[in-house]
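Just the one chain here, laid out as structure tokens, in the form predicted on its own.
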Amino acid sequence: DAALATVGGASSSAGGDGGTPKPSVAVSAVAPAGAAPVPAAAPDAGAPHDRQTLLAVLQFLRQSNLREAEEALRREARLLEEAVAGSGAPGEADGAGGEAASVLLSRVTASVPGPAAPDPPGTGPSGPAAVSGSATGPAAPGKVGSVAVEDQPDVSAVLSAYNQQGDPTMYEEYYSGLKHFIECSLDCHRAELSQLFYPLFVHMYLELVYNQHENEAKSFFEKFHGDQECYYQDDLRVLSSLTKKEHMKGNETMLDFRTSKFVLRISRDSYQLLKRHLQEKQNNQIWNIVQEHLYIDIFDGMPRSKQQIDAMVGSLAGEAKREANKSKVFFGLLKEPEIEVPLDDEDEEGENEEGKPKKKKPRKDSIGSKSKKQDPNAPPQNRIPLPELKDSDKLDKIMNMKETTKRVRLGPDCLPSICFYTFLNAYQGLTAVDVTDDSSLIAGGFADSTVRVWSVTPKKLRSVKQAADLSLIDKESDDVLERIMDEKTASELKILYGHSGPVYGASFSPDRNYLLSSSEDGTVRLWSLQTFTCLVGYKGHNYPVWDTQFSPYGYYFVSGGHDRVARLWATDHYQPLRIFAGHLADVNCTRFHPNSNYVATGSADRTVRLWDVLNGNCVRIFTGHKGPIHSLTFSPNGRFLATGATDGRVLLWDIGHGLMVGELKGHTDTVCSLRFSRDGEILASGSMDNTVRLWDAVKAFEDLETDDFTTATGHINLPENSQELLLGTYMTKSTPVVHLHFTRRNLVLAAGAYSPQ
């Protein structure tokens, strides 16, 4: 019984008789005179208040049906049965009640500089009784753990007494005491315990501000902000501007920090060390923050080294809990539909003339056979409904297969050529680029709210004729698709007007009939590439939409924006089908997994999340970037994810195991675009530092150590081999690389707008 363990089992040295151990309960520190000896009386707390506290606790235990705990406490405090008013109704037995009781008791201890009650077995900050909700926040009174207690005014009165937490002048002492302890601890523990500095610093500062101790808060900030890790600089800048209680109300970042628990992964040994220190020092202020605002994910085994921790930390809410990356992900590819590839006569003759054996047939079979075997990690074919293939799609697939036969096999010795499309005189400000899969069209989104579409092939862009002219056409003729096009409209460039703000995202549909664009005006628009007009405006986001992308199978698309959620849409629905909520800051980029069952989102909270399209659940959280994430790409086999951020690093992730498996250092500015080559041998990255870099993806992903131990504890050892993996760096004169694309034959197309220095 959880509560009993807290109350009855607190054996600590609390005697006045030379410190001999004497069984006593932490609550006895606030019991009236005549109770067990107390090392120090609670400051300015008169007997009636102590008595009220105790009665509230007893009443709570009685109502939660925790008789034994109540008995033990009463015996300890030598109170008589009659003192407790009302014979409470039988409430929840030890489940939630026990949890709440232990919370209440730990709250009571908080105001008392006596020994703290140890955690009940099995309910550490990481156990089931970890309780959210802040005692200092406005929502504290009236809610204890998971049990609402509005109808018990005395309990809420007790809790509101701790709104004023601790002596403001002592905060600096508390913090420097802990700092001294951590810095003097053994090397193996120091790295792990140093993770506490930042979250404690923020919470103690916010607590001072919240309780209107402005001068103390200011001096606390000035004294310790220099000790924090360099990757928290931006957050600290926001924090330093919050100096009054009123500032905190409207600031979303800080509200998130207070409500979401900061996650730390610490080995059991380091955690025990910390707990012992805080309880010996009776440093309840810090212990409270640890229990209320931090989620300590304790693992058994060796403590992690500084490098291992640095690789994984840096996001707004700490690391991901290990549980977050445990669920199964179907990262395999769906089976390709079987399409017969007709052989062209000219090809056959051409090969015979040169006297070569016919290589066509076996090669065609090898393409077919690759997709016939079902991938063991693939989702069931009908897990989410995908659109049927139209005849035009089949023709396109056949074209694709033919191109594939002419594809260049890339590798360290055979690097792709790069064709760079520079947007000159783009005074409108280029903000987004996309290229069709067959590389025939390029679209640019601009800050003047237009979308411009160019044809890259000699074939000009034409719109469909007007309705009156269409009725004259013979619908049975073979070239009806040619005849419906209006030659008078042919041009290399079409401009699409409709948005009322900069266009930040653009995406072509796989069949090249549609184009999506997302804008600062909060809408996503679907344009027809037959008529070059807007078909639908999707309104769901209330703020700028930073990115949008079509599913590889068409029909579905995803968008992400400033409102911190990503939305999944279908082209024929006005409302989103799924809302992916969980990021603590803007969703900057969105990408579909090649099998269309998952969506990855990169955010300004410095995390990447993978969402299941079927049920909207978050199935992976990847932390490790030290800045907002601006680019994502999946490997063609669906197993890996590459992410790029403002910190200039490209991180590689194993989706199945939920682990970081590589880090590519080299860029000196934000990585805006990432793409794998068609067979996944090479990863191309484009950046604001005006370079395109090519990396050896095969080598980066070979012989990965993904044993169960690594997966369980997150002891990742990243090889420092960025220089070996870097195959080439290509400078532009002065053009940031906004978009990268591999053609079906593995030529790289890059795009950006020339920005004169």
The other form holds:
Amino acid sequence: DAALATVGGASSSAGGDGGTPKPSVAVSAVAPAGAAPVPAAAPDAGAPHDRQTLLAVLQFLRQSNLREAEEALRREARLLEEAVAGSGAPGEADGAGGEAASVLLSRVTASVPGPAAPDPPGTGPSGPAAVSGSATGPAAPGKVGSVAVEDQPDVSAVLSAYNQQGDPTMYEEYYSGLKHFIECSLDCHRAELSQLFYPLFVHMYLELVYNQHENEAKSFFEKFHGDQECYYQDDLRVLSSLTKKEHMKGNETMLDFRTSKFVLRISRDSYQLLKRHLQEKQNNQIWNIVQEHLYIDIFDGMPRSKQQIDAMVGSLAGEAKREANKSKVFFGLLKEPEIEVPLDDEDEEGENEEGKPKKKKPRKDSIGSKSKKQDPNAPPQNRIPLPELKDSDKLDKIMNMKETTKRVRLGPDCLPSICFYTFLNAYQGLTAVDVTDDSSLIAGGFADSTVRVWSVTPKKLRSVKQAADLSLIDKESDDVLERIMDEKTASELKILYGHSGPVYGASFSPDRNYLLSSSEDGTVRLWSLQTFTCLVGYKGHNYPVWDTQFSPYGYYFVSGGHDRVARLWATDHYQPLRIFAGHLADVNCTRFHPNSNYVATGSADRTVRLWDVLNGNCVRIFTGHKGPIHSLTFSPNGRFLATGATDGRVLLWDIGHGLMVGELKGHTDTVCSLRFSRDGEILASGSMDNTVRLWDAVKAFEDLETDDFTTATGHINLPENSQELLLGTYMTKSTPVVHLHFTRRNLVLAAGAYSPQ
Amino acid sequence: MAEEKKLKLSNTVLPSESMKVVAESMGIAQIQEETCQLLTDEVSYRIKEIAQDALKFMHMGKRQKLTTSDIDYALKLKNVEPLYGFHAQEFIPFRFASGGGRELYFYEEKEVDLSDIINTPLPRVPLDVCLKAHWLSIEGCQPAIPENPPPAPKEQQKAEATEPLKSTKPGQEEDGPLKGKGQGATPADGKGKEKKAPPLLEGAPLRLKPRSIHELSVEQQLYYKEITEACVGSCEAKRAEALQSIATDPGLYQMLPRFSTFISEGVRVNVVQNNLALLIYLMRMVKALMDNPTLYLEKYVHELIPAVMTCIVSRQLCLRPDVDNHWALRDFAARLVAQICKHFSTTTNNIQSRITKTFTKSWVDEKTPWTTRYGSIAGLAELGHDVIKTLILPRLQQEGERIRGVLDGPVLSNIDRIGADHVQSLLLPRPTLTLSQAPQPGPRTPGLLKVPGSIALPVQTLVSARAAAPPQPSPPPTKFIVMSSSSSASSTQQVLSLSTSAPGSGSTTTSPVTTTVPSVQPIVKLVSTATTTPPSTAPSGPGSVQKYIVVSLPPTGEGKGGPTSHPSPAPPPSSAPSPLGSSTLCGGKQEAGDSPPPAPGTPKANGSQPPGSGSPQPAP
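Same protein, different condition: the form predicted on its own was shown, now please give the form predicted in complex with the partner chain.
Below is the whole assembly, all chains and molecules, this chain first.
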């Protein structure tokens, strides 16, 4: 419950002098004015409580015949931007919410939805105590993110939180006072407290801008932006262009700052130190910000070191709260269905060109022991309904197992060969690549809206015959599957036309009958690889869809895009089954967990989230990347996740414990593709810096200290030198590595478009 | 990405004049200053916003370069209609103009004649996207094929050569590729060992570069065998192909040590056996290696320089020194050494000064055979103006005496005579480019040597166009040495006289010069171009203030005897480098140069060779 000692608790303890909305008056002086309802916090908590609550209140008012109040509230609800907290007088707030029929309403409406939220409307206006006491605060911001984008009134409400202000000229003084204090504090606290700089800087700046102190804002920015950590520079760049109140409406980055509480993890000692200091100095401006815009996750024990902190920070909204990563995740693999493998025909490998569906799951004998008995960490077999295995799937599984026996066992002394597929003459721009699990087909998505499918085996691509011709076929014959194909259409390349914008994502279905593509035009399209036509266009994302991927069991697929949500679809539903909302910026990449029960998304807000397909909950939030995340991959055993970002680093995560377990440095540009070998021994990464690198995944994961302490606190100590994990670097000739794939025999296939300089 | 980079914030906003211009163009006159200001703020902000969105599309499009379509998509996100007509990938259609204190960009719209367009042939149909597979790596080792980049770029080879420790330092971003590449190129088993070594020294400030065994793959071994056989084989076509391969193939880095040893050993053996042809082939290999833009030879110059030097100054390079044209080899090798100096000489390795010293020493020595003497001079002459000015010119007279001694003296040996003859032809250079704009004096091309009047002046030209000159002893019949002085006031500039009969100032030679060739009368004239022109045409003079002393030698009867002419300083050597001065200079340098032991990379064999003790051997 240390987590509870957060804003909620903090604000109640500090309620005496807390956030009263008096303009330009030393705020602390007003403290006795009443059991202050922390007005600024109210809209924060309140705004998200959607209009349903509001409607309920209105209905209640109408029933109670409180016409005036109802009207006032109604007016307010429309024009929340006028939430004139400025005129202050917080004392009146109590009780006003419900029954008071006076004009006072207009001043306090901001707080109405707050108290009303936790309770039925009737008991709602029980007083401001509900605000500070309720633990709903922390839970809210997640929703705000998605709601706020669409809802203009809410945006205004959000902004109005900045309405309270101190003397603009004092801001610099406040900030440098705090800076001085932190820099003079003990070493062990300094690193932790330094985390405050960035969020405080941002909020103070936004406050100045909002209150139209342009010049003060400018000089404040000039003076202190140099102090901020370098990994925030992208955000700072956005901030620096934002100099007017009008700009704040509709600026997503700004909304992100405002609608989500910035999460800091600080040890209790450091926190006490800070609190004491702020109280001594009567530094209410800062104290208010700390209370209203920050979520301080306090833990007991040793303060963290600078390295430990640096490893975890960097995301748009601070670190993940610890309890965000506490829930149980079934990261084990599902049991493979029993399939009789005919042992005698091992030598007919020439046949493997035939019909082989594929599964992305790790092989039984490769992963070893867990094939027969149920993995204790695995989800129940029917946790989510999975499609039945078809005959062709079984055939493919058999093929797969046969291949598995011939797989090269990789290791530091036995590196895989890499076959590079270069797309030549791709002047329009190659934006996505996928390879089937059996490595027989390659699909490329291009910026000219086309999707092209190549066969890389001697077997050409054929479509089925026209209906009239099909009717002539003898359906009883053994080779009916052969006969339905139209030989005249055989070619190595098929082009799929349909999108109206660059194709940013492509994914083959496991049975190789379908291909998904996602595009700038906001649609995901499902193509048949039997007829090479488009079957469905899934509309839902109204903005560019950056990535899409089929579930390893087929049927389901996930997509993520500029609208900041990832969606789970089933191929036979034209609407999404789940919407995973919570990211504060674009969802750049989406991947299914090998057991298909979870989906991981990487986002431009520099976090990775893991979502439960069953209930749509976010079960893991991983922070630590310093740039937008562009690639994701699960280890074949489902335990680990590797993510790559624009900063060129690859981070490794333990899903079960919710911990960062490794950092691989070496790439000098965006890591576009990541893939584990079939047995999980090697991690291959491909990047915009035109290299493929191979990493020793076994060694990276072997000495994990997953003792209780680490698990409980989330404090991690990363190995110093990731160079020792680097097994090889292979330069291409000015060809960014867009996709990587391990064949069933552990040969690496890489793909990218040659871009002449 | 930009970890260390300080955030550079651009607070640039559009100038408010732009707003006025736009407003005017839309028919709104008299827009208020305040309005302009607000507009610029707003417009600048929106533009930045769109640019940031456009960047997103660039990243997702897996590109490093922003295109106009990215901006279109960003506009589309904001529900703004994109700008049509700006889809050029590479080309920004704006042109810049300035004038009258104003700068502006405009959109160039040319008038095009429709018929021109109709009549232009259709462009080639662009090729469609296609897929090509190649091996990026085979079991951890990157094959050197054209589809892959050269295994180690030249900068990296240089970095490894100059700062070997740097590339092993861990944890630095830029070193990642270095190390990785090195590993990628070594065979897999070597790599395993290599990896284990470093941790022992972890934390030590200096880390030793792990020793690695460079094994050549089977393909490389085959290639090496083929190439070396072709290079020294008898088939000229094959050799040309092999040399071409050495000069252009990017993947030879791994084999460089082998090539270097091959050449150095080859020279050593073939000098002893006086196999001129093979020596020439080997020098051509050196040349090809030097020409390869992807190779950085510095680590191997210590092997190559002795080999090349040997081919310059060795006493005997062929079985029949009187017949074979080993002079061409010396010339060729001399140019190679000059090229090496140019590329690899630094203040730390002092290649050039060490080579210079070696040449000078063997030249100065009285007992040096004529072949070596020729090589030394040829080598020096290639090293540039300064070397020529300070080392060759002062010794011209002395050398002249010596040549005369041989040519005119009692016949000692035919070989000496030929040697002397070549030295002479070397010292009497052939047509110059500087004066080529002037009418060529004489029917046959004379050699012109132009020397500045004062030492302070840079040598304007000293062109020894030996490349074009035939190595055979066919000295041109007429020679000029022109000395120009830029100051017309001092008529007593040094005069270089080429004279067979001139009374050498202080020349105590005993050779009976005058008796042998009485018909060879040098014409010595002090020419002031402003007033007269030399009788035999001569340079019509680039500047009127310059004065020339033209020394012309009438053609002699036979080529073999040759024109007996030596340069010797004119009586009053006022400001010219006097033989004394320069010889002391040389001597001083030599002494200083002798004391330090030869460092690796110097031609030790040559430097330490006792005078006249036969052909220098390359250092192993």
